[in-house]
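In the form predicted alone, a lone chain appears below as structure tokens.
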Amino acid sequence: MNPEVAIIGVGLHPFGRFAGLSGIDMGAIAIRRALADAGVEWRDIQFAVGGSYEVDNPDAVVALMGLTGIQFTDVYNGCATAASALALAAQTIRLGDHDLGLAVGMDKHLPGAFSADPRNYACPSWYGEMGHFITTKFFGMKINKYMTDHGISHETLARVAAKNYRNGVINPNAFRRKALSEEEILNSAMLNYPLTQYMFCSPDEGAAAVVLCKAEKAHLYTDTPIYLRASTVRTRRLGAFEVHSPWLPIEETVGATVDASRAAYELAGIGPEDVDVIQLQDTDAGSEVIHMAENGFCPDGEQEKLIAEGTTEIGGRLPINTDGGLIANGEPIGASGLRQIHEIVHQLRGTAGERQVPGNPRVGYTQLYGAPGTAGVSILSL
């Protein structure tokens, strides 16, 4: 299958806590990096589409850029707004109405977990007053079922955190840049059992942005375009388990982000077997556990041997979340998944530096997973 859509350029604001900065600013900053990055100027931009859950406007963006006119459409979808960005920008490529544009995230949110009114989520208030809306509550629960059924420990999810960790070391981007050992991960305030403090990402800031062109044009900007494959979103069906469930039927049906990765592949057409270097939602150590299998890196249970193995190191088979992931970067949740677009295009160009991949990697997968269940895949080649 020809590719039909190339990314040109990334660019990327640090993810932390930046007083002085609005999410407006630090967007046009990875927009600035994004265009140096492809060696085009804003005026050559013929359309943008930008994805924030604090800024209400993302297009408001064009003032400190450039007031040029372009079309630039706003989305908002949970977790998994970067994934739905790129996919307008890339379906917006493929149907012929521009050869050049850009995908943006950018957010700054307040420290401590997310909060908002259950009825605006399709759940009852009554489901907010007993506790239940709470998503460590949902992670801890999901993970806790997902450990007794195919027997993982908690060493485990104390071992990706620990990964997640020394990967953001040596990332100089990364919110987190202290390893920390398995024994403090376990050790850590315990949240919502099993998951302790350390296991989990935590909202902060910042911004990402990608310069995308018609894959038959890419060689004009550019001597090593990376193609986009495929870029899927799916939410969830009737009987999956997700995020915000009061209830569910008798009959389990599987979750948004399978339904998302098998129709990545069969557009990309290629298989998890030919996949290099992989970056999941890791909102959690437990939610990379289960996304591992879910994605169809190896089947359920698996990940207790391969994880111990070294599999998901940056020098391993199956290589994840080798910038750290949610846990070492945080989640700004417009950019987040624009930032493993950033990272996933520098492993493949073999730029990476200290986190890079060894082996010349091919081809790159990327994951979203939010509420209240949905998911965004996108694989990447060279």
Given for the second form:
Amino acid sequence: MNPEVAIIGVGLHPFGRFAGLSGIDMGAIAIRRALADAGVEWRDIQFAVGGSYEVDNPDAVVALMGLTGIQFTDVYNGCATAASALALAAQTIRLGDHDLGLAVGMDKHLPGAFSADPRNYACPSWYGEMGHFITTKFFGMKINKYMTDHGISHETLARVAAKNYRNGVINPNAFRRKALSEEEILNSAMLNYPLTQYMFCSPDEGAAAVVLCKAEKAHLYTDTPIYLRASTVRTRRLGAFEVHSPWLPIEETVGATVDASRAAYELAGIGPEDVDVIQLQDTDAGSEVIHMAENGFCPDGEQEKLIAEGTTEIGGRLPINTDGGLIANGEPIGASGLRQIHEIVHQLRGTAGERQVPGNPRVGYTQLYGAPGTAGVSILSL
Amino acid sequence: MNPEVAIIGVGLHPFGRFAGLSGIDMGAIAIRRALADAGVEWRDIQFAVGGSYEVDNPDAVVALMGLTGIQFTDVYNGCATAASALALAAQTIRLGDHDLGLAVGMDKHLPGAFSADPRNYACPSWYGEMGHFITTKFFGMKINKYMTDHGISHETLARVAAKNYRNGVINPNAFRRKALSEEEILNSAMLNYPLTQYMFCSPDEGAAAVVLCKAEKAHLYTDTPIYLRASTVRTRRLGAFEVHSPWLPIEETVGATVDASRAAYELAGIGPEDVDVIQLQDTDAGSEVIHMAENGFCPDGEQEKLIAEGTTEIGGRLPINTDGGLIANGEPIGASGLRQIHEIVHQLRGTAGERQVPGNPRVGYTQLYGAPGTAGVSILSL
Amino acid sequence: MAQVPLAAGLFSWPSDDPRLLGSECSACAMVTFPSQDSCPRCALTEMVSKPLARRGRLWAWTTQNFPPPSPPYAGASGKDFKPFAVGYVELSGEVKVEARLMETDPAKLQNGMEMELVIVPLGKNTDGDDIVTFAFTAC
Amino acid sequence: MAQVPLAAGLFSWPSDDPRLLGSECSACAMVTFPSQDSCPRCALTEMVSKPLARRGRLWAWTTQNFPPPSPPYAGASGKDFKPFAVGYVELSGEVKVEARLMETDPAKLQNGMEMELVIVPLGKNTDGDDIVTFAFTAC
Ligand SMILES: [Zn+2]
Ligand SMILES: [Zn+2]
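Next, give the form predicted in complex with a further copy of the same chain, keeping in mind that what was shown is the form predicted alone.
What follows is the whole complex; the chain from before opens it.
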């Protein structure tokens, strides 16, 4: 199928801690950079989609950009927010309603694990009183079971985190830019067995923006349009092992990530064997390991060998989280998935600098996963 | 243009105060009622869109409905949230991605005016410190100027509020179900001149849901499909007089409502003269007066006469807020606009009971407006 | 001081044979915990209450080594916080239930091990009563 | 006790001739208040600072009869709250500025009336200093 939607510009406000800047301010900076990258003006933008957790109305950014009266829809799907924003922007262009639009994500979180009222997630209050309403515990439990079932070692978790910190060192936009040894990672405080402190990402601040246009018009703006071949969002099915579940049924099925991934491959007419560069949701090192299999890049258990052999390094056959992923960048929820797109676009253009994957990568893949069991996948290509 | 999208079911959880029920609980109840109304099962639903202010993840309602793995996108655009949800649901059907979907809104607010951090609306902190970051003040200022410019009296404001309370009395789902005299309304506490306490709506709790399908398939489900002819969302243009503006330019232009309204009429191929029943955003009585003109139902200033003559009553030529509007129903932000759709659908089906507009209305109109200057309009027809 | 359950309807209490209280769908036999009004498999609202089996096998587990930030956590926090273990216990043919585990040493926890329901103290409520909750222990 | 402005860069202070400080777009001459980095009309980032005119005409107004709930309101709240009036004053050819008005009686406020900038006390900060802010008074 011919691609219908192209990405012609990306922009990022670095991720980290920025006193004195609001989430909206960072969003405006990311938008300006994406517009400059695309070579278009704000007044050319015909519609926009915004995503944020902390900012109720990302559309308020128009006060900083220019009051042009466009349709500006705010979306939110937890950690998968960017996938919803991209999917909606792409849909708007596919419908022919508009030719040129923008997706932007922004957030500014306080430090520490996220907290919320369990009842707003259809969980009873006692679930929070008992100390169960916490996402990191789910990630510990999921990888702990996975390690037992598929023979993954603690060292593999440390290798994943160490790789992402290393990639962060060569990413000027990253939050954590210091290499950590596998020993330091393994020996940091245990948070949720087997996950230690340095195996987790942390909430932070930042913004990212993407300019999209109708595929046929992309060459008016750029010599290297990046086509958005698929962007899918799926919620959990009954029997999937997902976050914030006081109980699970006896029957088991695959998680939302597998569903979103399969749907995206089918829409794109692209398979995992065609993918050259990958961004996965590494809320923690274990998530990256599991997501390798859930997104079709290897059979369950093969990660142990692949990671030991360096296959997921920038120079490997399956380069994963080349910009350091969530572990090095932290997670401003609304922006995180568009950071992934930013990295893939630069990789496919060949402009990723020190992080450039060799061999002219042509196909990129991104995946998001978060509460309450929602996943998003996008596939991009030259 | 042939209609592409039909509404085949609507469901409401009453608006008001409901101790012991969460926003998600009310959302699930509204969904079940909409499904029953449409005669479909939850497992038939192929995608959903949810809107809420207080509930981060309306998609968490799947835990109560059934974990079927559907795409479920959460949207938020302040008081215009329902318009974004409907527009996105309609767009998904128009694209042919899915045939049968659902839009749901739910909220559970604390009593009292909304508060938020001004910086998240691209307003400086001092704007809040000075006491300016408050929506009711904007509504007072806008109607006060409008009354001076176009000869609208205080009595007209009281008549609008009294009508909406009266309509609430005959709406079993309404929050305020007591008639108030024009004197009581005029003599209640002045909040923002010329608006008194009883001229304002208040935040409350509730949920509403709508089942949509591809227009050609509507007759599989119902004998009286209601077609969604247009659903538009617009943000403010430079020079519009809108909420949360520390300054305005010298140049003036029409508000976001006018832009969304004109776009909707054009898309629908329907004009204001064709509309038989109307729901307008009556955050306060003044808003209803202004929105009559902004949506093309009369020239500026003619409201004084029209309202005195009862034109906007259920039996009048321009029946407005037949279910009591926001003034009688309160405003659970995520649900409010879908309550409007619920009322219009019943009016066009002829099933609005005591509130039924006579003469077999064929065309309905809904409008939403809220911070930070975002408006939504939907046009429905038999 | 009285012992009060964490929530009403969660488990039978006081009781010599305490049971977790779930629900079962009359239409499709789906079992849930806690009880709920609608079936998450077939979405019908024909759930009947069902006391669950006391014993099961550990299906997945981890530890919680820092005080849960999510308000309100009813156990001891700050310096008094004691790390605990948590897991899903599969009650054969019924449902997997997420619960606190009495054993907190990772070396002694293993998927598949047999476990049994116990009712244990969690903390105190504002009246000074002991709040009790459900947990599983090896057996 | 010192008098401190509500925010830096909002108005010239202390000054015998206080002015609100806006910005003007070098490209399209758009004027904003307060100053901002980008132009809301042409979206370019070529704004230069501009002291605004002291006088203008009232364009729209209302009263604020209850304490603003939005935190943090720096004026007196609770029982000490005093209702105030607020409006947009059009500074001829420049911009309309939203400000507190010194006259609070609706009978004495009228669109088109001429008004002049004044600097007035708003409340106290945590150091006990008087916070001053901008307002307009009839002239
Ligand atoms: Zn069932
Ligand atoms: Zn300009």
